[in-house]
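Single chain ahead, by itself, as structure tokens, in the form predicted alone.
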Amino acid sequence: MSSPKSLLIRNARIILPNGELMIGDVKSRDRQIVEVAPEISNTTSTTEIDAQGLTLLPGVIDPQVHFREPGLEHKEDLFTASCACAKGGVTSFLEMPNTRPLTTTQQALDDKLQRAANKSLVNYGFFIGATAENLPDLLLAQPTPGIKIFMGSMHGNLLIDQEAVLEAIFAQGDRLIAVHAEDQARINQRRLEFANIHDPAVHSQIQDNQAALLATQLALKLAKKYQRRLHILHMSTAEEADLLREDKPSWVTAEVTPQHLLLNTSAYEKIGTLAQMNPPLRSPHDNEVLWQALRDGVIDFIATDHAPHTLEEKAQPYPNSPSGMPGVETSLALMLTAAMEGRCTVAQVVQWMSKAVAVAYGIPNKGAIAPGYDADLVLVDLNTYRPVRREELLTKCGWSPFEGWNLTGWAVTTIVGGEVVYDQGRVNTQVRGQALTFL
């Protein structure tokens, strides 16, 4: 029989479950943390990582991804954005269900599930997502973080645009309902006013401020009838943040994404439709407002909503251009580079990123330093900077939009479930993630 795995990291700046930053070692056995310490003595069985100069932060949770498989595998598959999650310290994450088929039953849920057995290098979750027919799979699939609904920007059988199927979905169980919140109506008719212009930037005005509003008053009223479990996802909006700080009941959670903390309208000029999203890229008063939010818990952590697409499909002219953008690699070096020109700390990158996800998700052992919790970790080098590279990256679609930007807090090594899955631009492939479960 085997001896238990163990890992030994010393000398680390260490993140502790109260934000404070402790110099020491710690140490994982069987997929979990078993101590931490000034310092640990080794045994002769422990693999050991010298982390002088380096700071240990949990690994990222990344609440909202789209992975592409199965169906849509020439932009992204569930091993090649596994990859690129390991490169950028993320070491579980939660995945949408708009891929083909879609994941509306428990059979397609399944399905996921053992793609990602085979073949994901970190920890994997995946959303069952909501239409108009499949109320008894909302109430019984498992295991799943939560009920995705499209209440706008979607087409086919996810699109749930009318407020009596939506109110169906919420009177019935008590699972969380993640919602992406836009007003289909208005973006149906605003499309009509701005119709034969194929300039990028139109998008924001098309899917504007008020049609994200209008969906998350919607989804909030619906939430506050039946006390149902309610997260916003990706929040772009001065107004949705105004609306949370006035009216945000417990049981209420909302994300938002780097881009629309650190991209505004007017990235369309420089980068054209790669700066295409869903919800648009706002102001930079709306970036403000969101970053005032987040620093004050109104909204309650990041997610990336990586969406990957080829070049040569975001090479279309408007609206034939594909929204969304790939993040799971520069989302933690973007917002600890953001930490170090003092807009946050640390301290409140490792809550937004790791800690309150895993508590808002009901995922136990997730998130922090301590004994116990899950040896899911990521050394990163706050004291040296780099650009965001091309050539670099390993997302299949191989750009992003945050490219040339100089960053720093990139992982140096990246730990899941105790094994080294991803150390100085090399990524051990042979690791395997497990299957998240939500309490």
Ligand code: DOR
Second form
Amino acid sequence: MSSPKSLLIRNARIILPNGELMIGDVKSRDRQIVEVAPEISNTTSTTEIDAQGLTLLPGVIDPQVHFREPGLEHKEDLFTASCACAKGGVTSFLEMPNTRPLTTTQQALDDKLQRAANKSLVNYGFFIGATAENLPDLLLAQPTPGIKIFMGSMHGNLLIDQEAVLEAIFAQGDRLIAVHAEDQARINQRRLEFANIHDPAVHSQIQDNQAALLATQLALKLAKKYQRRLHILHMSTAEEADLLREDKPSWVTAEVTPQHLLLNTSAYEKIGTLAQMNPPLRSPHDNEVLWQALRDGVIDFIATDHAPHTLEEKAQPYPNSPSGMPGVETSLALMLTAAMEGRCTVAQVVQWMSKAVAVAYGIPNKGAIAPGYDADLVLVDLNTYRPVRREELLTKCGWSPFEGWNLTGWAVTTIVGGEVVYDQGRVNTQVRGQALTFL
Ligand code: DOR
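Having seen the form predicted alone, could you give me the form predicted together with the ligand?
To see the whole picture, the full complex is given below, headed by that same chain.
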């Protein structure tokens, strides 16, 4: 009998750490890659995968998701979300604190880690959420990729829309601060101006480019003043990209979502409130500027902001419809399809969806196919196209803003810690991920 801890992938088109392509084999043992070579001989009991014609990438690390557990499990939970990850080639995720209870204490963080240990098929990490009162928790909570601050688009304790409170957080400690940068005062004022309009397209006007720019400017100002490690979540506007292009300290990073690259305000006409998210979709011009900023390294990596809501919730008329859309099942295929269309290279997709995320968050041994790295891998098929179909989705919310899009680069086999967690439509629900560590 072959040992499940030992795996040999044969004849794959391997994207190497330097971005070059090599046809060859990858061997893993006890969760780690032990050998990468044009040909590896199979000594004893190793499970083999024939990857002829398929491309092998490091597994995707999705650094911004909302998986809803605990408290909002009617939308998603850590099991369903991690099944969706496995199907999408996502082998690790960083999850946000707007669950119930909020993840604002060590106790709440420990609870999530325990739930994930029991249920998650892929690797996991959880942000600690900032409130006006939990500075000690923000300084001490472990393990966490960083502090999440909602500068806008949030209600209740997680909203930090006062500069003095924000500054107190930036001033103390040195761990990474990730900001949802939208200016709440401007949003509040524009909500009044656009009240009683139920066309969801007004969402992009209320929470406009200027609202995003104002908050990003403030976060940058504080990051510079305190030389504080800052990450700008889901950057959405040309104005913010231009700002960072002019002045981006080495301790600042930024991400963009596939939906802000590929969808724009024209989506409201087609899918209505399913296109509603925070920060909102922008114009085709914003799409193009964000793409260029990503290609130029002004934006460092990709996150999905997977934020599922049920179709019933989404069917409420704007503004009662909640903001957010799912993404972990489609992100890799969307980006690889863009690569096949010539918008970027496959090596860049690997950089933006794996390597750069591991580097930015100090996640050891992830994001590359090389000996010593964890065997978190995805085999994708770049030769065939298949549409996004609602009935095939594993996310509990059961819909995607990209339904009908014909994509290539779908995950064929996903491997977490050397174990096959997804293969050609089948999820291996026995596999469990591990808690991520952060340097
Ligand atoms: O659209 C969004 N929905 N943006 C966020 O930042 C939060 C999210 C959610 O949790 O639903």
